[in-house]
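One chain is shown next in structure tokens, namely the form predicted alone.
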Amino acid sequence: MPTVLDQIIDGVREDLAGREARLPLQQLQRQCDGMPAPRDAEALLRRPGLSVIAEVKRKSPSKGDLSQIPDPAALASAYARGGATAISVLTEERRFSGSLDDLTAVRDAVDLPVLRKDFMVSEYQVWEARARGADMILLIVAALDDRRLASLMDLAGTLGMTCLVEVHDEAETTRAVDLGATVIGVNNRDLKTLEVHIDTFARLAPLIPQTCVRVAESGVQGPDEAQLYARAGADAILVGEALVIGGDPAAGVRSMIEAGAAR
């Protein structure tokens, strides 16, 4: 029986085929010519303290509608004022109501590294991300075999982009480390069931070399969880839901950074 992840990827592939038909790869690649070099997100995430990757997120398969976010640029600017290290932009349309236009709007609004967060299965999507000014891409180990994961990592590296390589269990963590990932995100949400287990990061973090940037994803409801993840060894947290529904995104980011400093 197909998992939630399988169903999402099926939709992603269908939408991707439509975009490829409208804009062939060679034309997309030409759009990247002469673009400014990507920002070095990894270097910024390695700075002392707990970094926050703040997310532009309208909805999710598990919670449904979260926030309308009529102006992604304004939200990203608020995150920047709060001290976010990077901005994550969900671009998947069917389950998250995101778009590549959101990515463009955020890129134009802030000078921070911008992450394209999507279900990346094709080199075309990497070129799309770069053409829209993304500095980082998300690669989900559960969605990719080793050959495709390595290929997407290599392409992103050639384009100067940082890969946030996402894992959910011990086997995926080992795969990511063995393939040379240097920024590894532990998603505490099981993408097959959508359940969150907040102890997943603490269980998997020891498997990730200290030379890597360790990112905790999902389950951050506020400063308490930020501090919990920081104490478990997180260099950064990726936060969406809590910030978009919290009422004051700048203050929300700031409070999490402060809590992380108190590890």
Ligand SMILES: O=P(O)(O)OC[C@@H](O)[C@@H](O)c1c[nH]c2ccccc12
Given for the second form:
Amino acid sequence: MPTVLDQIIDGVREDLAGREARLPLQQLQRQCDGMPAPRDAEALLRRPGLSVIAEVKRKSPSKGDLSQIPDPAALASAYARGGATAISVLTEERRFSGSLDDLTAVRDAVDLPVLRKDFMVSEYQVWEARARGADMILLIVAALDDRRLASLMDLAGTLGMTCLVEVHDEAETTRAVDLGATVIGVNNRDLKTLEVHIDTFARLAPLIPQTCVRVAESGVQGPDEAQLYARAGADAILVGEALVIGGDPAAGVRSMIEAGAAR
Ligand SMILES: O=P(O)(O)OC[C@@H](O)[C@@H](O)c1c[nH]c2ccccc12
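For comparison with the form predicted alone, provide the form predicted in complex with the named molecule.
The next block holds the full complex; its first chain is the one shown before.
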């Protein structure tokens, strides 16, 4: 039985083939020439205190429609006002209703590093991220074998981007660490079943060296979970749903940062 993750990736590959046919890799690479260097997301995430990576998320396979977000740039600006360290933009179209245009809109609206959040399976997507001005990309260990993961990390590094390497269990964490990931995100949601177990971060955090940036992803409903993750050793949290449905995204971000400071 294919998992949800397998199904999502099948769709991603189909959409990717369409884009590759329209814009060949060489042309895409040329778009990156002369672009300003990426912002150093990793350095910002290393600053003291709990960082919030705030996400532009319209929809998800687990929760369905969350928020229409007609103006992603305005949402990102609100996140910035609230003190977010970086903005995550979902660019997957079929299940999350995201787009690369959202990424561009956010990039143009804020000075913060921007994460391209997608299911990255090929180097083309890494170039695409950079051409649209992404400073950081997500790499999901469960979706990649070691060789591919290493080559995508390598390319992103060459292009000056930070990789957020996402894990969900002990074996994936060990793989990420062994491949030299320096920013590791523990997704508390299992992408194969979509279940959230809030204690996943605390279980896996001890396997991540102190020298890495440790990010807790998913399941943050508000300040309580922000504090819980901060106490368990998170340097940053990645939050989508709670901020897009909360009504006041700036205040939402602020309250999570404050809760993290009270660890
Ligand atoms: O909306 P939440 O529960 O705050 O979760 C945000 C983020 O962690 C989640 O969107 C996410 C984490 N890893 C992913 C990988 C692909 C798509 C989405 C994700």
